[in-house]
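A single chain comes next, written as structure tokens; it is the form predicted on its own.
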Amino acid sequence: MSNINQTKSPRVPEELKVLFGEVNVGKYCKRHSVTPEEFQTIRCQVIERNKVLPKNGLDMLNELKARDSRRLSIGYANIDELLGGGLQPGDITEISGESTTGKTRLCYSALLSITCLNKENTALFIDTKNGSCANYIRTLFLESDQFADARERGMDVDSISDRIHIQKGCVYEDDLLNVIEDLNLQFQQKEINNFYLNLKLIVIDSISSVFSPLLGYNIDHYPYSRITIFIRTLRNLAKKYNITILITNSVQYARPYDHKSVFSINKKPALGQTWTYLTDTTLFLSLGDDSDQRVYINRQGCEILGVPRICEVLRSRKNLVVGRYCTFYMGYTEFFPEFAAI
């Protein structure tokens, strides 16, 4: 699989400092050989580039009607139903849960489901944990019943792999910002590369591994401003180019009265209270009863052992039912409901 070429650009973190007034004007002007008047012009340009323009109610309604017909499957019908029909282009959907609950596995499913819709769709997987995902994605396509129809339509694993770019090395916040800035630059080219022209999904796995270390710095609201500006930049990209954003997040423990979830009563998504206002929808994955394991026999005759999972709508800024959930079984290459097990 190929990677997006990532070029370090000091402009991105510099823009954040200019935007939030975190730079010494005199030193900045001296270092960049600009006058204070020119600095104010630069700051106005940065604000203009990052602001979100208001829309009237009629424009928003027409936009929502147009977008609702273009929802994309996350790869499992019952979770699509929780999402009101699937992932909404232009929205940021968060998948939160403890380790081993299947967050990354669900993201792989979304990557393949969207790229298997046709022979043009592309997706970007930003791996902040430097995991080994390329081989597993290939295995899923080749062995899962979920993609049997795509295989029968003549899609091959190499074509799918070429249309899923995996971006590694995004360990720090500036790495993430530079990738998003590079995407913006690619879309501004006169002749846009086919990969970017057909980009439907961006997955970030995981956001907490990048931003959680920042929360240890008690420098006013510095960590939260960095998180906010990153999500705003990401949201502007998603809205402007109609791209679906899928983000995984870990959990932190909470007092029981802080959270009304049936299944995650003492846990909540990481990154603090500010984060709760930044995503459009949060799904919470949790483990079911380990003793209730089921076996599924796929079309290739393989027996797949599945462990129960629970997926719940934890929060939503959309017209979704918070607290609604579904249960399913997750095996190495398959998602399946209880009735499909033997």
Given for the second form:
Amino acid sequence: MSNINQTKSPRVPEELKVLFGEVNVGKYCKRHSVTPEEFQTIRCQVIERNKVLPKNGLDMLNELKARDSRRLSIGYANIDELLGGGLQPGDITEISGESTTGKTRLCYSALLSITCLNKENTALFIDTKNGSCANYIRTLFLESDQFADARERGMDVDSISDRIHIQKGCVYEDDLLNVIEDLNLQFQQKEINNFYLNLKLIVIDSISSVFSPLLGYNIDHYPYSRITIFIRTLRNLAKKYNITILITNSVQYARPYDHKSVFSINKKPALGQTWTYLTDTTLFLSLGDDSDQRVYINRQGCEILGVPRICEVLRSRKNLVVGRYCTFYMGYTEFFPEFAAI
Amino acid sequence: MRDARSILLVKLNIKPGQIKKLHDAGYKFLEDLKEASPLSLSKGVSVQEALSIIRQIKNDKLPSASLTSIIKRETYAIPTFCNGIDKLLGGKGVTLGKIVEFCGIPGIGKTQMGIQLSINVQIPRNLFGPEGEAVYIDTEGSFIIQRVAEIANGTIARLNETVEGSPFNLETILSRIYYFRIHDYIQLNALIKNMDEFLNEHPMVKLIVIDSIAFHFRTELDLSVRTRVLQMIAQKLEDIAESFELAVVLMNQMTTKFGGNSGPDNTTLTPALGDVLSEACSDRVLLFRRDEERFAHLFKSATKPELQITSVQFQIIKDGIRDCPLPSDPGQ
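Could you please show the structure of the form predicted together with its partner chain, as a counterpart to the form predicted on its own just displayed?
Now the complete complex, all chains and molecules, led by this one.
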């Protein structure tokens, strides 16, 4: 009976056996010295503890409306529109594209946009390629038009720098799992550290460099199931504590009949078909015509040269219009649309 | 898959001086330390240090750092002796901990760059250099020792110009370059997988040059095998660069790409090996020739994307890589 009363412990294997009827009643009773009637009560308690309660359809619609109002901006309005208003807490959004299309840049934008909302929000950037640059993030905050309002409101770069954490050295799958498990542990402490209490965004850049080396035919480590398990753990964390997840992915070669972006020639998101079932929304960034560069003058008077990029909604499980896209120019500190260029 | 027990000490938050003392005392992995008591550790380090080390390893994880603390950390960079290229790479040269790629057509100076960097990594601390050793992995056989000696002498001469009393000489420079000659991609893979061991025995290594990474992958390898092997190598290099805090410099060759953004019949010269390498490197520099002059162009940068539009001129002389004299200077 003792293991039933510990409501906080994880599911012990015995519980599962009791639930699924795999236990020999006589032996169990002898071993734990309970009567058969008490065993039936134990069984009922196990079922009680593990069952899921239904939700009413109207409640679900109301919940959806409440969730929508809590969307977070990624930092550029045109892409927020593609996302249906912004990033959704609890969802996993994927940004894929070739190298230098702006995936990491968009992640920095999201980090800053979320920490600029108020003085408490924190964000975690998990860097699997050691390609992050703390100075660049600070420069973006100090010079970009996107955050001019935040600067005017008195948001200070040091406060932002304290609230954005970068986790480097997560090159292997074990490291990623350790980080997520550590997060889980931190949330279960009696006194949760402020950083975790206010954690609103986790960015993983990039997931393909961790899992791609494991994939391919002729390998028997069941790598696809490992990716699925990792995402499932991550998703549980996100839903439970209402955290937004942003993951960058690179590309792989696509055959003519593969589903891919209309803007890219034979490239589609990496990690295969299994991966497409694991994320809620996929944005795909493509290169525009590199010779078409435009100049933009930002509020501080600097001339910013921008290269053209296209962002397209490739897949979505959440009612976004698939195939919608926007073109924009990506400069050193700014994203700007065509009409804003000189 | 990495064995969880073999977490190297260098990956934890212990100061490099303490790590060296622990290595000398025989502790290399986390597992060794777990069984140690403060008293036995304090034979090599002071009791206070031993207690702090043990407290740290109890946590057993790599902590995440806020931007503020990352900026406060000192980073060393390996200069190329060409100010223009140094600026492209982030200010002072190739930063430790990052993977940089140099690509270009044959004869543009990639090997020269590799040799110059292998020598410059040894510049002592009091001359603002990283004071480290270099590993040079040669796949093409282009590392010619006479040229290395020439460039080394050029470097010594130049450092003598700036500060009196050069603390290093030809013998020490050459003895601190570890040269590996690789004949196929399997050897390359094996070498990189075992680089951990080598680096533990030579903790002063601060640079790994692979010249060139493309050579053995352009033969009859199946495309998917090539991609996977490259990804494994890239992953391992990222791990090494981060844990041992060293710079990795890859030299890449060029290939012709048909079609692309300019139209289906146009051809462009692009770096070989496709997107895989691009994802792993944080900076990519293209070396090219225009009107008999050599230029460097940054086309992927993690730290200075605003410099991606400029090209920088450099020259290669008997003494190595140098800036080009400005037009207003009288010719030398």
